[in-house]
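Taking the form predicted alone, here's one chain by itself in structure tokens.
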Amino acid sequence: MSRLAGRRVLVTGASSGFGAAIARLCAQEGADVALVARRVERLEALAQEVRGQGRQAVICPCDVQDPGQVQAAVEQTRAALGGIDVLVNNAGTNLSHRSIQETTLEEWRRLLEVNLTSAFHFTRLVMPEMVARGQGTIVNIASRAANYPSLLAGVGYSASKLGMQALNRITNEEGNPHNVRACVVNPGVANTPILDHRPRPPSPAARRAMLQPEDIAEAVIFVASLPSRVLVERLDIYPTRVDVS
């Protein structure tokens, strides 16, 4: 039996990396999906895959830094799918330069807008319908940097992911009495396009030894498919090899 049969899932940052893998596996497990990102051509290609599996796919072009576009994406999803059962806050970015001195105030604000504020905004818009329905799951994709902030991850990225953990905790405080749950997933180093922003991107061999987007997608499906009485508040997922970085 499909683990997410009949569910309606909204995934941010769905055009590549974790987001694309999550959306793809959600569809394979029986869910209809709303694909939120800026790169329309990539969303269209992914939507074709989803529809080929007999599921609905809604393309929601959106710059998550724009409150109006976030609102429109949520409204478009509701109109097309009838509601949102699972929200995956995955949109994220980073810089090539990551120290305090090299990071401008404008860059700091952009990192927090994309990585943290967008998750707050989507949660704020979607959570009321979950509370009213008495059921819903929110999955926040953070990072190992939330547990171990570092210069390698960067000051802005680390701060934003620490903030994601706080958002997740308070979402549970507000949502759990109404059978609404939130899980923060903290992946270690993973083979996604965000690695291209590193000052020295990893080699192909190192990338193969890292976590893969499909690993995180499996974790999201696991969390979302558990009975509603079960809360996994935090899931840390790191590569087995400690020398991968």
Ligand SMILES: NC(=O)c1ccc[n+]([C@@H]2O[C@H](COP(=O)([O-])OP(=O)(O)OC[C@H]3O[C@@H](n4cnc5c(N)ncnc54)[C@H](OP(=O)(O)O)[C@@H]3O)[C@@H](O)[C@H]2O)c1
The other form holds:
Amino acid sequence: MSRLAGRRVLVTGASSGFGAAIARLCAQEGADVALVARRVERLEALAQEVRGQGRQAVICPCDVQDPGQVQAAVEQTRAALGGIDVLVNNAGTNLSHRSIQETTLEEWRRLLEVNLTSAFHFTRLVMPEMVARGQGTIVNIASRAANYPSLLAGVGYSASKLGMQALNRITNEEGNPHNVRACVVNPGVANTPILDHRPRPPSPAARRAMLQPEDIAEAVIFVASLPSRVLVERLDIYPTRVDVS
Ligand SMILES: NC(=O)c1ccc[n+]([C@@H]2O[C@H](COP(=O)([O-])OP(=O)(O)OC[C@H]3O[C@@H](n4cnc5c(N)ncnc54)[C@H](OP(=O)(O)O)[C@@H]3O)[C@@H](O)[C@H]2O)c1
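After the form predicted alone, can we look at the form predicted together with the ligand?
Entire complex below, previous chain first.
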């Protein structure tokens, strides 16, 4: 299938978990991809895989906390691919400790910068070309924690993901008159390395019952491949089994 034939997709956090699965499936669906993250070797390996499928892949080593590196990643993508049709704001992290008292001010700021401010910055840089083209899709990977902030997810993490929902709404308010759309995807718990940060990481059996990265990748392709008249504003994607958390 080639549901994204000829599209140019920038994915942040492409070195692992959801981001790697999203970039891989986008390429399988005919897109060229820009891979943004800090771990260059992982991006190199994925880029090789994508090129092996006959698609272009550009590697953008980038700490999304650094505004200069974010700007450079966008410029590098434009230089290599000619533009960005789909932006996936996926990079994110969490802490091992999650309560208000255990979270330092510095950690709170870092969570908000990585999870939320970077999405704002990428959106701010990429939206003008989408508006000028009269087409574009932005996918914001938030979390079930945006719908149900919790101590299990953590105070800084929950706040950052709730913030993404506000960013998503206002992206639509500004973008929809120009045919630019944004979707916030709220996954429940999924089997990726981010769970290793938990105070008590889940068992292998629990991980098998959770969402898998490919499930989220499918959702992103669905949203981005629908005709531009269709706005999917929000997708809540949870594991079917309620005992998995
Ligand atoms: N897994 C879940 O249960 C779950 C549920 C809901 C939402 N989410 C969200 O899904 C997104 C992807 O997470 P994941 O589960 O796939 O976890 P993951 O496997 O740990 O991936 C996180 C990605 O974010 C990147 N990243 C983190 N800090 C970064 C920084 N400062 N600069 C650039 N890139 C950075 C990492 O790349 P580098 O380390 O190479 O920089 C990595 O590619 C996150 O936003 C997460 O909050 C996950």
